[in-house]
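Just one chain is shown here, as structure tokens, and it is the form predicted on its own.
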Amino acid sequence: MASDWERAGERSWKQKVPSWGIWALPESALQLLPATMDEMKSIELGCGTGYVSAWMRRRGAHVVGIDNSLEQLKTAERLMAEHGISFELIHGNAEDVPLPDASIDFAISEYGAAIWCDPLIWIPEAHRLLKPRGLLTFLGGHPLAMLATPTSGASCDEHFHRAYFGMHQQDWRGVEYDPGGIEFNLTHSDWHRLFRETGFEVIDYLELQAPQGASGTQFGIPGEWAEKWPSEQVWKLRKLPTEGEESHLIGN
């Protein structure tokens, strides 16, 4: 499905100011990226066409993007050449990144790993990659949107169609409408438990609302629905240092 994302990637690469998610909410409101990223070592987990990586590179970061779609990475390479921006690309899985422990300052995923990788695997992997006090930010679908999506894959409505407790993965490959892949999400308590057990602290949590008067349906989410209920969520996390790492950081 890489070709489905090519034009959207081209549009996002042209943006000088980032906007996020299916409702293109402004960076000024969400603040998903550090204000300055000079010399920061950053990674985009599930980078697709690489536009988030490009935004970080423009802010001065040293960037790596990883994605399991070779065709999307080819688009990213083309757009790097067209825009005169260069960063490293890895063809691989964000659940198993071929980079050293504690080598990254900032990790981010807008969809990508955030919904298409198993959080029980990719969250600990992101933790491994990050330096002590390193930051992880990710944006993906809200659990309510998954609950409110009919089993046929039709657009969200005002009913729940599956259980909340025990939520982990949803297989969209055989649905009637807009068949896709296997999407992951967790209950809020399970997210918190995973972060705590992995060694992250939550800095902030955002439930994203569509702009007033949003029209049409985006990726199965009607604008009117997303004005009433959150269709997307953002987690902002910090890696907690161990006692030994904390002493070392204070000493420096």
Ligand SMILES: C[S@@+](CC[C@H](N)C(=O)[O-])C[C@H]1O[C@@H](n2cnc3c(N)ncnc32)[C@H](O)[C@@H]1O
Given for the second form:
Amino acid sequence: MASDWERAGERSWKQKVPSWGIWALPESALQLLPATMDEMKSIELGCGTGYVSAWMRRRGAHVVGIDNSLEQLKTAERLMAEHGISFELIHGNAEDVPLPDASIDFAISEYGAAIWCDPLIWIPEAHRLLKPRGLLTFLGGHPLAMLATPTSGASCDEHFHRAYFGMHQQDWRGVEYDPGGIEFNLTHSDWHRLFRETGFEVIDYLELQAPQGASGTQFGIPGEWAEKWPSEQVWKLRKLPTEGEESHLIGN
Ligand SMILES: C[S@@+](CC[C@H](N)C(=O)[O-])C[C@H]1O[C@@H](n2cnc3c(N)ncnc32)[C@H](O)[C@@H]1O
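Form predicted together with the ligand structure, per the form predicted on its own context:
Zooming out: every chain and molecule, the one shown earlier first.
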């Protein structure tokens, strides 16, 4: 499907000011990126065409983007050349990143690992990669949007179509409308438990609302629906230092 994402990638690469998610909400409202990223080591997990990586590079970060689609990475390479921006790309699985422990200051995913990787695997993997007190921010679909999507894959409506408890993976491959892949989400309490058990603290949690008057349907979410209910969520996490690391950090 990489060719379907080229045009959107080209548009986002041109943006000097980031905007996020299906409603293109501005960075000034969401603050997903650290204000300055000079010399920060950052990674985008499931980078696709790499526009988030480009935004971080423009803020001064050293950036690595990882994606398991070679075609997406080819688009990212082309756009790097066209924009005169360069960062490292890895063709690989964001659940198993070939980089050392504690080597990253800031990790991010917008609809990459955030929804396409198993959280029980990629959250601990992101934790492994981060330095003590390193940050992980990710944006993906809200559990409510998953519940309100009919089993046919048609657009969200005002009914619940599946159980909330036990939510983990949703297979969209065989559905009637807009068949996709296997997507992951958890209940709120399961996300919290996973973060706590992995060693993250939650710094912030956002439930994204479509702007007033949002028209049309984006990726199966009608604008009217997303004005009333959250279609997307953002988690902002910090890696808790272990006790030994804590005293080392204070000592320094
Ligand atoms: C919708 S894109 C999101 C990336 C970016 N925000 C964009 O829109 O181009 C989802 C990306 O996640 C990648 N992806 C899916 N599963 C992955 C995995 N296990 N490891 C790395 N990347 C993965 C896909 O190849 C795709 O490029």
